[in-house]
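Given next, in structure tokens, is a single chain: the form predicted on its own.
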Amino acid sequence: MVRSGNKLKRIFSIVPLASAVAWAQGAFAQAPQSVFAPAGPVAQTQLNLLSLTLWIAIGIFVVVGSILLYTVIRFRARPGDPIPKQIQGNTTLEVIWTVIPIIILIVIAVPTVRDAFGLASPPPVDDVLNVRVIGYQWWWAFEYPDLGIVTANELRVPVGKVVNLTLESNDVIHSFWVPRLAGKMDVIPNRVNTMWFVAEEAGIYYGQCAEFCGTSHANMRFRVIAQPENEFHAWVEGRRAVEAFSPANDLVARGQAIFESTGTCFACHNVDGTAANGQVGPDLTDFASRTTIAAGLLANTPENLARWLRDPQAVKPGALMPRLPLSDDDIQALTAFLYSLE
């Protein structure tokens, strides 16, 4: 029995288990979309609640598993052994294993309810950035109603400011998720949901749709770019200063002409300062300043843009942008035009 007891202690030692959990959390925290590396108060609050329930679950596993294994070893059938003492109807034990789960549920429920109500509305501060988020198959539109700016797939925000989001869908159910800043929020047709977050550190935070929404659901990505306040205001002023577009050279001028004469281009996309004012596809006014194309699927490089223009379906299956009859020269001119849009 002593040897068996020592074996149980070695198997179920909490120290190695705690070390394994801590290692796993540290490893996961290195991932670009990790809830274990919060960068704002909403994500931190949610991680605290997750950690509480995780450690309670580990504790339950250790206790129940230890008792189970001890019982299996201690009371295993041996030739000639009598039937072990039965505990059915033991009032004391039944009260204990009824009260303990109630206490555990209370310990989990109190912070859960507190945090749910605490995160339901943004903090009561005057300086809030309002953003309207609209989900499409398969990309995101970001409108800044107080600033008069519309962009796509890259949400720029100032560091340390409360960002209040209203979320809508243009087609099917999506889900807005930036793991390091806040938890998931469904984006539902004919309904407006709200959420908020604060980015406490400058950087790029990866997000994606977290609700299956069709063929290219996995390719419906976006980024939140948190900038120092002066850089954010410089971006805002740059967007507001857009006037009538003036091509820098003949190649750009040819690209503009192709863009404005191709029905799919100007009818689907808006470019401030040009004849293109479509509302079906992403706004391309600040295309050259974006880090990605195709809703975060590809790095924004001339090679990737040419690949996208040549055959969108090959890059992003199910994309609503059709394959256009463009020659290599047309693609080169369109690329020059789009990269002139700062």
Ligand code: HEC
Second form
Amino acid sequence: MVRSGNKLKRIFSIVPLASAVAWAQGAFAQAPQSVFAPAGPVAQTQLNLLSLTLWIAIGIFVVVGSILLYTVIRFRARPGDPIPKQIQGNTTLEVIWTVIPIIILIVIAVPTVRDAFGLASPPPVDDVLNVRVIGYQWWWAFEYPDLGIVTANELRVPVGKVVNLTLESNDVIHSFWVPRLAGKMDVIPNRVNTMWFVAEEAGIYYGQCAEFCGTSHANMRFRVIAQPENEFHAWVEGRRAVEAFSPANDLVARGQAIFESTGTCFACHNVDGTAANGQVGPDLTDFASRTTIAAGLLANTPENLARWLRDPQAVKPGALMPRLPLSDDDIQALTAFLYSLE
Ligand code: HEC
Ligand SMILES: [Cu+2]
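Return the structure block for the form predicted in complex with the ligand; the form predicted on its own was the one displayed.
After this comes the whole thing, all chains and molecules, with the earlier chain placed first.
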């Protein structure tokens, strides 16, 4: 009677546990940076491995926990009990609890090793997009070597295409992580790491530096914007068309003049088609078409841009853009100039 009651309890404890895990996975999948909502083959393969290990761990927890609970209750000491029988070792038991973990480890290791090697190199297709990622304290540069384009903090890619990344750092160790597309990859000075992903659905995928890299590490975000192939090509063509920048009106011209004057912006920022070719800060050639300012920290609006220009460190602690002595008129002109950079 006692025994079968315990067995029943053990079986029922698995059902709520399994539904709790399923519920938690579903809830986590709603978050914008969730590994439980993979949007491409790399993240999917990694989630499969994670799920396999998770379920095995849950199984072990339930079995070991149940046996432990049963033993503690059933064989607890009662007042007046004699000293229990003294036992020295049990070969059968020891063989069983050595062999079972070996089998479990093999079940985990075989797919893990297979997928680790499988994901190490991209699928052998010709039609890939190559991108060079460079981590800076505390923003990201994205270069498209085959397309002659440089941008920052927003990586545009075509849906369904294999994207091959090489990752380098300008300063300290960072880590490139877009949870819905692929696992983390360290970005290390004096070393080139590689990774790849495919975004299977159009959309915005949130990324984050995942290796502590200094004051504004938590503000080192980025986005992968996956677009249908034709929209991506339209963006590429638009970027390539930039020749000599011609200001649309006097305010923009004044902004450009401030930007290009000694000691200010042009020393750190590049804008194609102008005299500005600095390499210290983000390329601003397509600034107006970006959705955020300062590595995902602020929405790209005129008010936020003004805040940023007035005092970058007040917006982003430690930001490596200096606070420049700009008047409100200067800021207005610079804003007009920057928003004419599509
Ligand atoms: C000493 C170098 C330096 C100077 C001078 C400088 N910047 Fe920057 N700028 C940076 C760096 C570095 C960042 C990246 C900050 C970050 O996100 O952490 C940046 C970021 C920006 C951004 C946000 C870009 C983005 O996509 O997130 C804008 C806009 C900008 N700067 C405009 C200007 C303007 C306008 C001037 C001149 C008034 C200027 N900068 C002068 C280094 C500089
Ligand atoms: Cu970081």
